[in-house]
Structure formats: structure tokens, C-alpha cells
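Listed next as C-alpha cells is one chain, alone, in the form predicted on its own.
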Amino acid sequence: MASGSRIIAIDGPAGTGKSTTAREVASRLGWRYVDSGAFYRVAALLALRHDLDLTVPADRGRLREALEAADVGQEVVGGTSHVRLEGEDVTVEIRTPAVTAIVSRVADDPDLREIVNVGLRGQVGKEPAVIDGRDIGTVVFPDAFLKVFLLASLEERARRRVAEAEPGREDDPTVLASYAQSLAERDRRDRERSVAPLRPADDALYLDTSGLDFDTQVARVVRAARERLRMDA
């Protein structure tokens, strides 16, 4: 697709900093940032608002219809990504435990994923953009000019998650072990699932962030993007 030459697609396991990295890379390049996961969270919110049972095929169909008809938009304001549904700011609501509890089941629907993919392509249009999320570089934007697959050790990813959720407990071995176990199980499910499994694009740039601070992590992606832009000029 025409916009692919100006798309940076960022993927990787949970806890590698995909969203924060993508948002900052977009800011430094002056490009648009799009959070693909927010679309699935909007779909989960719609399921809750319409009281849909995800185990019932007819309700799954109603959810697809509701999402396809919905006006979903994203914009970054003051460094924060805001999501709107029919003009309503649902940024906080799509991060509630109720939405989080069902979003993975919502995203398991291949037909709904295609609706999301169309929406993502529509969000980008002809604008250069940085997008993070599962299958961004393999399915949604296979012709993205730069595909980045972030990596980090399980221990480092667990430490980051603890720092986010329970600041001050990063050196507690029991807490770290619990988060590491949870991440390892998430990795297994992500790799083995039949819909959009975790895998890098064949031409992805691998970036191990285990020993990198955030600024360096972002700078490496920005440098790779600028180098490729110069090569394509």
C-alpha cells in the first residue's frame, strides 16, 4: 500500500516497551502515533456496553457490526494518547480491569481483526506514522519501510513491569519471580495462539533493549529510520 514506505511498525513480547518507544519515536520524528491495541480495547468496551456474550456466535457478529459502524479516533495531546469513540474520550475507560479481562478474547476473532486492520489503515491514510502492536509488520502493514522487533531478557522485562505496577519493589526476588512467571506464560500463549501469533517479520530489525536506557532505545529506532529514509531518498 502507498503509505507503507512511511510506516514504522514496532512489535515484540510483553514488557519490552513497544508502546512507550513507539510514542516517543513518533514524537521525535514528528510523525503520527497509532496504538493498535486501543482498537481492540474499544471493541471490548463495546461488548460490555452492549452486554454481549463472547461465547455466543450471534453476539460475536453483533460486536463486529458495532465496531465496523463505530467512529474511533486517536490523537496525542500533551504526550498522552487519547482514544475517542463517537467523539467521547474513552482513554481511561478502555484501561479498566473489566475491559482488560476480555480484550484477549475479543482479539481472537479473525473477522474482527480484519475490521481493526481496515480501521488502522484508515487512521494512517497517507500520513507517516509509527504503530505498535501484534502483526503490524506481518499483516497490517507488510510493506512498512522499517519493522522493529523489540527484545529483552525475561528478568529485565519483569523488573520493568514491577517498576510500573509496584514501584520500589524492583529488588524483591519474590515479586520479580512472580512477574517473570506471568510474562513467561504470556509469551507461550502469544507464540502458540492460532490468531496473530507472536513472530517477527522476516525483514525485521531486532533490538535487544535489556541493557539500554529508554533514551538510547528510542534513539536507535530513530537512527535506523533516518538511515533508511536517506537510502530511499
Ligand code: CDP
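Same protein, different condition: the form predicted on its own was shown, now please give the form predicted together with cytidine-5'-diphosphate.
Shown next is a single chain and nothing more.
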């Protein structure tokens, strides 16, 4: 198998466990992990920091320039993925509600997506890697040797996000409803955009994680990867 296709693409909507699954699969295989959403989140952070108005085309242009010039790095340290912008650790800041609220609007610009895709392909090079996102198996690495599409019910996804952001409040119906609403809104934007919409690749392996524990979820992907690697050996 050409090393260029030693890519596992893990796509799916928000809160399905893509990042944690991808990171663990990468660690078990000894492969690189790349979080494509982090690039869109960094772009959203740049839009906020430069006070750009996403409804103004000239500001969209400025954002693309800022992203193209930015030095964005990712590394996994002690099981946690860190994202750096010009050397500054922005891991926490790119996950704030302010960034999350605008990221899918930032991501609907085809030219900005191309900048991200070039950056992603450059970061991966010829290394084997596990990459998570929305369009990895369909657009960024269509020749990935394994494509996984993760699913989970909206309620379960909202519960997971509350557990991450506000532990202990997972059973509060008002909190749950508000997280569910913002997840549903982001999914809608990601699915309905004209460029690289969120959708499973035709040859994707579907994994509904609603009733699965994390270890089983990871083991299924690792097993599928090993089977394919063996078939190709």
C-alpha cells in the first residue's frame, strides 16, 4: 500500500467522540493524530482577535490572509492534544463558547477551507496518521484506507458535552437542552453548506457510539485498521 494512503479518516457530527477516539486509535497504532477542527477553531479565534465581521467580504479576505500567514502547530503531550498559534498554547481558548459559536460560519468559506486542506496535507506529509473532522474521508484524504463515520443520538452528544464543560450538570434538562440546541444548529450548518458538507463517504464504516463504551469504540476502529493492513501486507 502506498504510504500516502495510510490515513484513517474519522468524520462525524459534533460530540460523537471523534477526537478522543482518533487520538487513542493513533496512540495504539503508533501513528500521528491530527485534529482538523482545530484549524477551523484557530481561524475562528483569529476572526475574534482581529475583530472581523464574517458578513463583510473584505473581512473574510483578511481572515484568509491571517490564517495563511499563521504558524499553527499540533502535538500530543501526555495524551492531550495541544494546539499552538505562533507558539502560544491556544488549546483551551479555541474551545470557548465564543469560538464554538462562530466556527461553522468561518468553515463555510471554500477558499478558507482550501487553506486548511493544504495545511493538513502538509502537516501529515507521508506519515501514517489518524485525522478527525467533517470532510476528511470525502474531500481532504479521499484515498484514506479506512474511513469511519461516527454517529450518536443528539441527547447523548449533548450529555457528553455537558459532562466535559459543566461536570455534574448532565441531568439538568435546561442545560442539556441548551447544549443540544447549539449542537443541532452547528450540525445543520455543517450538513447544509455547499462546500465539503458533513456527510459519510460512500465507503465509510458507520459506528453508532450511543451505547458503546469508549474502549469498544476504539477497539472496533483499531481492529478494522489492522484487518485492512493485513489484507494489504
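Heads up, when I say rigid core I mean the largest set of C-alphas that superpose within 1.5 Å between the two forms. Keep in mind that what you see is a predicted model, and the values were worked out from it rather than measured. Positions refer to the first chain, counted from 1.
> Quick one: core overlaid, is R134 moving 2 Å or more at the Cα between these two forms?
No, the C-alpha position differs by under 2 Å between these two forms.
> With both forms fit on the core, is the shift of the CA atom of A224 between these two forms 2 Å or larger?
No, A224 moves less than 2 Å.
> Taking the rigid core as the reference frame, is the Cα of V72 displaced by 2 Å or more between these two forms?
No, the C-alpha position differs by under 2 Å between these two forms.
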